[in-house]
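A single chain comes next, written as structure tokens; it is the form predicted on its own.
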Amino acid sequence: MPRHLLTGEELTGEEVIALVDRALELKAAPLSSRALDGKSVALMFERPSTRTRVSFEVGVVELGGHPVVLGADELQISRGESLADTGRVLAGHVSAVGLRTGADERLEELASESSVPVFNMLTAGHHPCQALADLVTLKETFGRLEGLKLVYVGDGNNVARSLAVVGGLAGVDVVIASPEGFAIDPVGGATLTDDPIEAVAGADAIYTDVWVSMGDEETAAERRAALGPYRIDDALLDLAQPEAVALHCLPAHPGEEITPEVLYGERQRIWDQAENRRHAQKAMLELLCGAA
């Protein structure tokens, strides 16, 4: 049976730590691995993408492989073919398949009949590749993961959930501060609260995401009102550890969930996060495709 990465819960703590360390090795020597030499990887996008598409395309090439990028309107799924049948077909041509979509059930359907690894490039419920890149950024910044305190403030979404799952596996103390109605269900051992001020005490990193994601436009005003107290600014960072950094998975809306001063200032590692997507995903592809 192929090994899939759908939520991050498929990994062990030891594997997460090994992936982070391997990603840093690949960052130092981007062309050192030929794990995908002679292989192709299908990248299916049912949702718009900048960082995910670029980081996966470039990463597959750096591993010696060929990325096959597929938009939903380019496939027969736009005319009613099932994802399960699409998975069966793709597995006859490629060594792994990634999907960026909405409902998690669509990813599960694709994986259910695929004879090659399937990996999550974003679903409504999970974003494990982002969380792996975040851990790479933390290790790069602080030299360790075990015992770090990572506080996510804002909408309890797919990114928050994956930080709880994958961060918890790596020994990171994950705290998620969200207002009532925006919290995730308990997962991964994360601490849940509605108080951002209390949450960030002693934090090594404070993380946020956009307040209005794709599909949330109709409730934008309500969301902005509820999430306003969860903005990352210098005052919130001042309540954390002296060397604390701000993180954001991007795209950002400066002035909403994060101030421009923090986003473009010296107290963040956000742009490193964006680059680290590529290195983390290359390590993940090595693992799933059985080569290192």
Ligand code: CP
Second form
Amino acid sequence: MPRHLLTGEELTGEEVIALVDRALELKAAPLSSRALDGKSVALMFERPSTRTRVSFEVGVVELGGHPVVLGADELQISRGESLADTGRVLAGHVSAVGLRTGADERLEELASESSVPVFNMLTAGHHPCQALADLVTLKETFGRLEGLKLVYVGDGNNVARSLAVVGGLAGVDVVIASPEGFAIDPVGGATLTDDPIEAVAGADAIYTDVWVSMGDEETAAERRAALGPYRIDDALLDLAQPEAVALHCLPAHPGEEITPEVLYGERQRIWDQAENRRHAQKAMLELLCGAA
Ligand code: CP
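If the structure you just shared is the form predicted on its own, then what does the corresponding form predicted in complex with ligand CP look like?
Complete assembly follows, chain above in first position.
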């Protein structure tokens, strides 16, 4: 059976910590690994992407591999071929397959018939590669993960869920503050609350994401009304630890979930997070493809 990365729950705590350390090694020496020498990796996108697409495509090349980037519109999936059959075919050519899609069931269908590793490049429920990159950013900033307090404020979405799962595995104290109706179900040992002010006390990092994610456009007005008190601004950061940093998975809507002063200011590590996607994913590909 191949190893898949669908939710992050497939990893042990030791593996998450090792992946973070390996990512930082790869960041220091980006061309030091040839783990994908002579191998190809399929990257399938059924939803738009900037960071995930570029970081995976460049990361595969840096590992000596060949990325095959596939848009859903150009595949026979668009004419009704199943994901399971697509997975069977891809496995005859490539060493791993990534998918960005909507329903988690589509990723599970792909993985169910794939004889090569399948990894999640974002689904409605999970974004584990983002969470791994976020842990890399925390380790890079604070020199440790164990015992850090990471507070996510805002929409209880795929990013919040993956932070709870993957952060919890690494020993991070994850708190998710979301308004009623926008909370995640309990997962990964995270503390759930609806009070952002109380939540950020003692925080080492405060994290947010857009209020209207892909697929949520119909409820945009309701979301903006409910999530207004969960914006990251300097006043919220002032309630956290003196050295606390702001995080955001991007893309951002400056002035909505985060102020421009924070997004482009001195108290954020957001642009490092975006770069760390590549290093974290390279470490993950080494693990899934058997080179680690
Ligand atoms: N954070 C993230 O997944 O960015 P993209 O949607 O641009 O890939």
